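One chain follows as structure tokens, the form predicted on its own.
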Amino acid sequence: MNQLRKVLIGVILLLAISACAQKKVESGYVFISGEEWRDTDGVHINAHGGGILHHEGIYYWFGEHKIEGQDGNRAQVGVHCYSSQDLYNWKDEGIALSVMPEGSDSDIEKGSIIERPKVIYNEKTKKFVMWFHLELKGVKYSSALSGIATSDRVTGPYTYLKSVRPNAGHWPLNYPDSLKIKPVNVEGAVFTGGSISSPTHELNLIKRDLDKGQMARDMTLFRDDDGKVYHIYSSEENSTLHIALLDEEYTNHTGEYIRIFADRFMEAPAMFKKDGKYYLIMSGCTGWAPNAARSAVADSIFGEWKELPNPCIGEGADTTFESQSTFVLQVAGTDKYIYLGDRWRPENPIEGTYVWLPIHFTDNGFTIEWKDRWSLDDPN
């Protein structure tokens, strides 16, 4: 009896060894995306939709908590905290915010959709600022709101402060003024969060936001190297992104921002920065569903965008290798960067998976090419 229990605790963990998506192997750790990948406790990651923020050496993952069933796609929890030193193990730092209960009439209730979650540190205020997409229970997607919280600690708690539809009652930096003048014609207009009836100048919806301030949906948050922090987020009904300066606190917009890429209907954005060129990878818009990456560069971030092609190339490029990205991650003291994405199950949220892979430069961009299996030590 003994032996067999011996056997089949052998056989548990073997599973479960073969279950992570990080693998220890003879010549060290690798990442191996699309499989479940368990933490330092040998339990799933929660940690859906995304960002790191690296600080005082440790990477702290923050991300949407889901659970089973439908009902996971909405926030249960709140958002969940990993820390790692190494990016291959991460240890579970618990719930960094929690949603509050039914019946609080709080903008963060149960049931309501916390999407997102990027946290960033501000070192004059020493706190840490956390900002996500926010929609209020009941209302599907119409809210379009940005949600931000701040904590003394990295790891949490955070304390919910406030939603806001960003930089209400300005307008953007590189808006024409005939548009400034032209009447707001959205009667009849029809907006799926994929298309719109017509084209966005003809409708003028910054005009239609401008009081309320603008819809606000996928989103990140970037910090330059002059310390200025930016809120970039699908706006106008999914049709356009801005991008949004914040003030010196992280938790308000300055109404300094720019729309790009109008009627482009881009989705889940992240930026990053090499070698003085911005970046941003984002997606289309096809719900869950996964599609091609989109690209683009600029010599300066609020400056002229260029698009570029897909940056995914090989088989499954043409579904981002069926994901979705979330965060682009630098590695610390190296030139590495990393694509983070996310592989959606919406019909049983937590069986969603993760897929991590290199970026590698070019002349022309960047370029995203799956690995089966790869580590830092890689040579880039």
Ligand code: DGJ
Given for the second form:
Amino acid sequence: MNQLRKVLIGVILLLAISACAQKKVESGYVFISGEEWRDTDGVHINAHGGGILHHEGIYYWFGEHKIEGQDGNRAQVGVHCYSSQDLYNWKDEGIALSVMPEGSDSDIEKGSIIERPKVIYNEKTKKFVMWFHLELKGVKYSSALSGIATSDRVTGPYTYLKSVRPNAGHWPLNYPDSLKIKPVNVEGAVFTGGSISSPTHELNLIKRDLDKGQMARDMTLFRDDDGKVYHIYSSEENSTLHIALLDEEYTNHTGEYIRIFADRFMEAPAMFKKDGKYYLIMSGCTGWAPNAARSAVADSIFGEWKELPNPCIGEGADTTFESQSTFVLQVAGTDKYIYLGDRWRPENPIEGTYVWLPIHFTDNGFTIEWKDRWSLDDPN
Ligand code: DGJ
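I've shown you the form predicted on its own. Could you give me the structure of the form predicted together with the ligand?
Okay, now the whole complex, with that chain kicking things off.
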């Protein structure tokens, strides 16, 4: 009897150990969206609104470091960096850009807002260049600035350079002359962040902001095959997206930019390129609450851009599977593209999770479908 009990316990133990091993392998090599995603130290990854740089065979994920509680969406720590060789397992590389102490009067003082950091490598200057949406402390979302920081090392520390309102003194390349001579007409206009009381061409927001530079909130960077880098941001009180060419150092605007999708209120832009076509995925403008994604395609980066339908299909498509876009990653050396989104948790931002889903290209655009779990080895 004792012998039988020992054998039974042994079998149960073996089964338990193999189940654990199985789970470990599985969770290490699949993407599971919307759940806790632990780094190699076992801590939930803290890199929200992020973007990924592939450099010398390694992926680097930069994102907003959130903390617990009501102040968790304001910058309390800085921009967090993780590295990975396989996109499933991420090593904590620490804080790449640190906020400055309270009272330091720095633009990136603790309590400012630092969102959607993106990093790009400049082969000429050998610098890593980080851009992010910056709101100065205590003024909510009214500064609408872009912050720039650089580093000699990919993981940092990054040194804060400056913050700018893009393209001061420059008209968009596609702004009609008739609007350049039209007066600014913003008196009595109501801006909510997600809507304006009159269309932008009536208010002439471009002209309003011409001297001090255009507003820039949600943003991304896109590096084209020719090495040119573009800054894409929500401007004109979030009503209109701008695509702006950066200079060769990637630290300044050149004054060359276009407006697209005026009055469509798109945020969270992510750009990618496949077979010579440029694509955008974006969201609508509903704060931290998810909404239906938008998509667009162009043959040339400076347009014409054509809006496509919501790329998400199936259950959950109307909320982008409870997420908001932040980046599209082309897996190095392949033609696989991954949608990266944030599932925000504004009541306790550190609990925000990530939605990573494969992108399927169609004759007219692309689609994204929910998957409970998936891997890069899955058949298309
Ligand atoms: C939506 C934006 O995409 C986020 O980055 C953040 O700015 C929130 N709005 C703030 O409400």
